[in-house]
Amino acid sequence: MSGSYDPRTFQALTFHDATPRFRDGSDTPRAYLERCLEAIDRREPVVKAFTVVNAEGARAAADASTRRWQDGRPLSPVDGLPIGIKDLLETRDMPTEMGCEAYRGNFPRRDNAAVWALRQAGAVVMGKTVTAELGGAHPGATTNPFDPSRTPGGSSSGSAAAVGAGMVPATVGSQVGGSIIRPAAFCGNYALKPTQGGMNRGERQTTSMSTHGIHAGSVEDVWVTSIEIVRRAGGDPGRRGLMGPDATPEPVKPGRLIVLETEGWPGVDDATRRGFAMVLEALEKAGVTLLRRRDHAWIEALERAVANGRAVCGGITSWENRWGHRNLVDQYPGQVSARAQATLAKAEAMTLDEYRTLLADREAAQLRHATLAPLADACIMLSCPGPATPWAGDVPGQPLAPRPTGDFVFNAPSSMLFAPAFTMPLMGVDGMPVGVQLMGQQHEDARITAMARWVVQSVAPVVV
């Protein structure tokens, strides 16, 4: 079955553009919420993308803003915008229950710092999005928005499929493999995956790749929603957060960027080999120079270093969580899903010296991705391997399907090695959205972000 995907003529919605009508009164973020709702109670009974939505909250924070529109006293430049936040961050006034039955009917009651810091910049939070149980790999309810016998991707499943239907226009993720760059891909979203630590996550400090991201529906919202968030809570204890301007970064075109490979490229389908190519030839007309493995040892040797991605990624973040998770599953017995006890058990499996080998690997893949910033401004490469792959649930009595929720070994590379990412809708394959991101420097956030923008400006999406 074919999605409805066209990107070049797709609107998604958006919500910088809608402030100077708050300022002269022509909208207001109590109407612009309205609309959000009633997109909700359109789409989400096929796309599924929320756990719950608190309206009546909403509302309240809706009309606050609208007074301080009103009155000329925005908090901020998000000051009214509603946003979903994956339900695997606490929220004052909603549940968070993770997706897994253990924590069905959970509510602490108090706020993930990144949540806090919507709030206090204004933004309206609305409602909890449905991720993948504990943020692994065994899928929710959500269907991806423009083909419902597809994935949304995962583990921000709800996150990113309530952008890509136009619900609301940005919403909170988190990735520890890929989290954030795929599902956003195959949504139709715009994302940004932090520099590692690069804002604050809170309570969820468990595992040492685990980063906040925003998806959004352009770069704009992307940026400017990170940035207010950053600005009140900071980043992780001990890192320096994410650094760069209040306003979105100025487009600025790259000179050189690096064309990975990654592990996965032998799995591409060759229409969207075909895709990605027609978006390198683009760019090499409007004057990018382009860099391959075969062009420099320090690329090719890149290449070797993170060959192994998946692995690296899952061993690290299933070792780091299986005491959480052994509890969970001791604790609540027949509440764990078959798959993430499958995952448990391979970690339970794992020997220490196993678990030091993967973060030697980690280690030595930053030293190989760190000698490359002399020789290009970013890596370019697919954020998906493809369009989402169709899901329909596992087939009892047969073996548990791998990566239901997708493969993520293209977001891997960003993941181990700290690096910030962002993705771009610049490709529809069969109907479907499929990602090219910008992979930069630690601590580069705000320039890859230029130059995405600068891509998205310059760059005609392609469909094939």
The other form holds:
Protein chains: 2
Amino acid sequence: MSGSYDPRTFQALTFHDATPRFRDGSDTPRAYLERCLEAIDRREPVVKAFTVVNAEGARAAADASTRRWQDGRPLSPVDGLPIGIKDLLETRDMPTEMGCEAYRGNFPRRDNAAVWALRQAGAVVMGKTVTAELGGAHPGATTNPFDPSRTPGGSSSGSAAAVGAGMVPATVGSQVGGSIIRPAAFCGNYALKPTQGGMNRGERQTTSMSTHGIHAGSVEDVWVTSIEIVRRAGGDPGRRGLMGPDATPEPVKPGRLIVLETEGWPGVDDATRRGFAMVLEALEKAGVTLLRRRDHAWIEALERAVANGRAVCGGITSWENRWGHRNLVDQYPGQVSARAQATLAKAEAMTLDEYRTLLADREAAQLRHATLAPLADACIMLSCPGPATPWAGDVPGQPLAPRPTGDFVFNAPSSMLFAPAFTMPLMGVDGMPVGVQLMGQQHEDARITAMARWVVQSVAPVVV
Amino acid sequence: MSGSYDPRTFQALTFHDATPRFRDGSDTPRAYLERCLEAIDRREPVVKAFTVVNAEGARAAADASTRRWQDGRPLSPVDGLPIGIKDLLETRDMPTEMGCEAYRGNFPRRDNAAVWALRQAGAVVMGKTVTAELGGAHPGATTNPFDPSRTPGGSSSGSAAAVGAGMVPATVGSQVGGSIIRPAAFCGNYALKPTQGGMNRGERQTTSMSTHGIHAGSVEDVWVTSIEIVRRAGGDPGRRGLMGPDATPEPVKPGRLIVLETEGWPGVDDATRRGFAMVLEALEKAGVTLLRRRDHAWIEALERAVANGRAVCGGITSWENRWGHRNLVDQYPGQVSARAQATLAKAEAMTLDEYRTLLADREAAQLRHATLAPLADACIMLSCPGPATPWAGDVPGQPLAPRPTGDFVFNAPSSMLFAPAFTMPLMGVDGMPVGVQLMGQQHEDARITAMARWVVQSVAPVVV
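For comparison with the form predicted on its own, provide the form predicted in complex with another copy of the chain.
Full complex below, order starting with the chain above.
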């Protein structure tokens, strides 16, 4: 079965190009919001991206924004931006249920730091988007906007699907292993997973390699939304946070890109390989030099250092969650999924020394990555192993599917390297989106955004 | 008015030397606990160290521990240890009110990672100890156990006072600026503020320079309690955590110590100066070489790098708290102190660039400190500027006292350097305890503990 996505014709919802009409009065934030609400009415019964939509609160916020634009005094370039918030993050006006029965009805009436910043910038916080349970692998109800029989990816399932379905121009997601880039790639989004610590996670600081990040329908909306949050909330405590200009960086053509295979390459299907080869060929035709593992010993060393990426990410994060998840399972027996409980059991069998060894592996890989800075401008790789995989739910009596939201094999590297990653919807494979990502050195978020902008302008999306 | 403390005769409550009697049956954890509860009955009406004592839960836990010791199967060396938990940390069986009206009745029924680890090790979690509001400067009701007209220090006020009053052998505290070492020094405790990230803070990760740490009546109890927590809960996410042997490190005589003045020296009273000089003289007589700022340019450079320590610690932490404290003030109007609101107002006037500059200052100071590693074994300095200061409460209509829990001027350096600090009750000044601390390089927690053990054995406490 093939999906309905064609990257050559797909029109994502964008915001940055709407604001001039807010200024001249030919459009308003309220009208923009109403169009989003209509799209939600149309698509949500099948896509199921939201846990809650606060239409009333959003309309009030949009009306206030409309007045600010009409007065010529918007609070920021994202004043009036309708945005969905991954339901792991606290919001003062909507419940925060984390995709977990144990949190059903949880409503702490606080704003996560990024949400607080978005409100200060005038954005319209319109709903909470479905997350896989606790940001892990146990999926929620969301379906892929281009084929409801397939996963939207996870854990930022609803954030990716809402953007892919044109319900909102932007959403906040978060990634520990692959939870931003993978669903964005499956749903035709642009998305930035910032340098570790790039965007203040607020109350969500209990794992060492999770970051908030933005999903959107354009490079511009990704960047401007990200920087407006960080200008107000900063990065994680003790981190300098996302650095860069207030406006989207101008396009920059990369001179040299390293093509990373990662441990994912052997599992990539033929069509996706063909599509990726076409993207790379277009880059070479445009004058970009490509380097591969056979071209330099340091590249080979990085490939080896990230070749166990899923295990490193999974082991570290499971250990870091074990105390909190144990609390949850003890407090709410029967209200945490069997899938999460299996992960907890593995974590509780780990020793502190095993955890410390994984930290050292991660740090060693980061040093390998840093050595590549003088060799090339960035790395380029697939954002996912192919189109989103089918998912029809667990089968009672059968073993749990290991990766119902898809494989994060192409996302573990940037997570463990603390490196910024920008995914672009450059491919259509079997009628489904497949993303390609640029990965930069730590703190080069603006630089890869500039290069992503150039790639999007210079490389036509491919269909296979 | 002089206090009742004499370091030559003061007998703190200790635990490590009680467990042999648990083995041979001549004492039991339950009997030990009952003696603690009697001490609480006796001292608590004046000292006010606890927000809640869970006597029933503690007795059940102590009885279980008694059975384990009698079966010859204690869970750890701290099985049966009655311990108080600073009321910033969540506990599943007691409210967590954080010294703040806004959290009155807050009862999330979860255990902080360190509390979870203590229970796994068999410790008896017997109560919550008073914290200054939200870990800041606004004091709770606790008084100094050696003179009720004086502050116990803060923010770990109750943790320090409970140990000083002999109510419990150990407590958990936490420090952002001076919140472990200062109250420990004012209350005659031993205490270790570990290397940043040394002990998993669990849900309390939203500031970049807070650490949990242990207050106790002996070096041994400080170390063993610390390491038993970390063996189970690890350090903060992404940090390797406190490293060292399971048993208290054997005493090690330092060859060379750097005497740090810090920005606190000009404010030290004459008696405290005399007492500190006597301690240093005893060290020199024992063969320890002392180095000062005039002896080496790198020492002078460190003194300069930490000379603005209070402002660096205060600025960074205020910025990091501003989003969360704004949530709190908005959600609970009138239930956050004027003192905390004044700090919030200052933080909200800060820019992201100012925060980033403070982070860079902190990092530069850390590099200065690291250069000293080959010069000396550790630094030595006062733990507080003198005896605990009088505190009778705010006076309505008067400006708020800036530091009602005392000055953290001698504590800002180890906080901003992420360095381990071990305070010892080596001085009695005006009948009040005054601590002296060793500060090591990052991750040298075990090394300074070994040196603290040697100092305590080799230098008689002084009285001035």
